[in-house]
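A single chain, nothing else alongside it, follows as structure tokens in the form predicted alone.
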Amino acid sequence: MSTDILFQPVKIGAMEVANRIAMAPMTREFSPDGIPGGDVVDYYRRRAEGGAGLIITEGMAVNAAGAHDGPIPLFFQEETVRASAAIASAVHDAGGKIVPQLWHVGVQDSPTEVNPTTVKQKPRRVGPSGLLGTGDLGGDTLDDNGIADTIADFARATRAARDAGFDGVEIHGAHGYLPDQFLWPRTNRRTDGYGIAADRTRFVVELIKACKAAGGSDFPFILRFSQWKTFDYDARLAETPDELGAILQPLADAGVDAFHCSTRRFWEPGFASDPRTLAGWARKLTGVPVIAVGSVTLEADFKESLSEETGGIAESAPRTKDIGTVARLIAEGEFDMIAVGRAMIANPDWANLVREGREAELRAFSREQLARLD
């Protein structure tokens, strides 16, 4: 199938993007003291002179009781902010958009192989209850007060990233991190209004209004979400369509511009009971621009024969077929979108070797390569 569709602009709010390629983030830790340099600086360019229409950075914390233990870019710093408007003046020279993705990782830590003799101070974790996906007791519930500073801090990090001349932001929401937290019950037993049943969406609601308010109308805002976690590949948010939709719809309205479905496989179904995709469902229920991910032209997809206990992420020889599917899919109108990631650690280029009908050059991907920033 022509791969043609995937280089055709499309739009996210107001930000319109070159083509449907994205790439998607990957916390790399190569930010000593939270900072980063120009290295990290031309891991991006790199990318988004590859061909990557848009660049979704690492996870950037939005504050200290949120960031993961190691050295990820701290948005709450001046200095890092700082920083981080190298990286899009960057990528625009290179004629790519760029959004941060806002983290919190709330009552979960996960360590990664490629710095294991960092060593931070780690605060205390907080959640909607304190509890671990485990559904042990993990860090401290967030009271009333807690709630609402943990939203002005997304806020204000949405703010400085529109000063800091990005195009908009994506707030990591997948994979058991906060948001996600709140919205899955094993995870958010509160009895109050940030709790039962349909309440469970009211935090993240109220963040994409806070963030929405701080970035103004234009500024598009990405919402990333997963039924998998990092401790639990079989983990559920929805159970049924229906179920997603009344998770999906409430942020929708709230004014998200587009949902980011974090799969480990991008192609298989999202229920058994049709063969649309997760990233398809999100897109048939909201009607909202999709990007969807997971596994893209790898052979191996993530952690595959791979525990969180024993750590690291599946080495893969490239699957070039993929490329075709991605495409049908578009056209399909499965979703809008197609982030890539270990793929693109191991192709800077991964864009403009699909769109020269070189993709028979595509390197795979070792776990060699997460120690540099090639």
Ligand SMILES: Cc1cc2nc3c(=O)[nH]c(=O)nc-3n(C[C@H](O)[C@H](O)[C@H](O)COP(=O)(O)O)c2cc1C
Given for the second form:
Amino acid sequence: MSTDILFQPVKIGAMEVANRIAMAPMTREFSPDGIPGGDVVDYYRRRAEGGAGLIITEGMAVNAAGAHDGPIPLFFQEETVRASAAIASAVHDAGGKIVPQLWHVGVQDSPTEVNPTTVKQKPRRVGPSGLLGTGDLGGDTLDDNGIADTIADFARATRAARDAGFDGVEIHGAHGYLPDQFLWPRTNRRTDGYGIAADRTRFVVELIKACKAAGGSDFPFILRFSQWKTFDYDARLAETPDELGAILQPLADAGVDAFHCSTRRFWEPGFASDPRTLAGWARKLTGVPVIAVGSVTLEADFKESLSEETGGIAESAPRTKDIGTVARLIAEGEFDMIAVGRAMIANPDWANLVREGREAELRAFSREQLARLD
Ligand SMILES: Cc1cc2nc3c(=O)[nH]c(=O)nc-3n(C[C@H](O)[C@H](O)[C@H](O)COP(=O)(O)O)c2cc1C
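In place of the form predicted alone, output the structure of the form predicted together with this ligand.
What follows is the whole complex; the chain from before opens it.
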């Protein structure tokens, strides 16, 4: 099958992306004191030069309480935003588009002291009910002021992204992090207006509206969501397409320009008894463009096992037959873009290799590659 369709432009809101290939967001922890340096700029530049139409950056923290433990970009610091502007500029020079992924871990991470130079007090983790998916306490329950402040932090980060020259934002609403904690009954036990019985989408709807107001209605807004959680691959937000629609439609109405549907295998059916993928369902149910992801050109999926030692990240040989499957699924209207994760760490020039028909040259992904910013 021809791969031409992978190299057709596509629009996400007001943003025109040159092709259908996105770099998936991947935390790399190479930003000491939360500030990405020249090595991080070059790392993203290489993927844009390698032909990816859209770069979605690693998760960047919107506030101290929501910052993952490790040297990730702390986007609530002015110096981080300034340093990130250099990433955006480098990607633009190479002809790509770029959005930062805005991240708040909620209670799903170990409490930590982030950047002691700017954050004096050890922040406590916060979530809708302070609960982890296991039922254990992971932090404090957000009260109404805490919710408003957290949403304001996402909105401020969106405005900062626009001012720094990014083309839009992606909100990390997947994998059991804060927005997902509100959507999931196991972590949202609230009995107020943000609870499951009243309206489980309320927090995310308010967040989207605040970010759209801060960034401007023409500033593209991508929402990443998933069924699975980082510590529970079998978890599900929605058991049926109807249930999925009841979650996604209010989010689409609030202003989502694209859904990024995070799955571990891009081709798998979203629900039993129908071959449509999760991304396909999101597109059919809402009419909003969708990005699919998961094990593209890799034999082994992202998290093969919940192994502590490997962080669940699987090594993998290349699997070139996926390229034809991706092209077919885009042609059939299943999804609009494909995000490539580990294969794009292993192959900064993934998109160019595919465009030139040189997929036989794709390199394997190994965990060693995570130790460097190649
Ligand atoms: C090292 C690494 C870091 C990741 N960090 C993030 C992240 O910050 N935000 C996110 O939404 N997903 C993150 N992911 C998940 C990827 O975006 C992607 O969904 C996953 O790797 C599956 O795609 P793949 O099979 O093509 O690698 C990460 C994955 C890897 C391998």
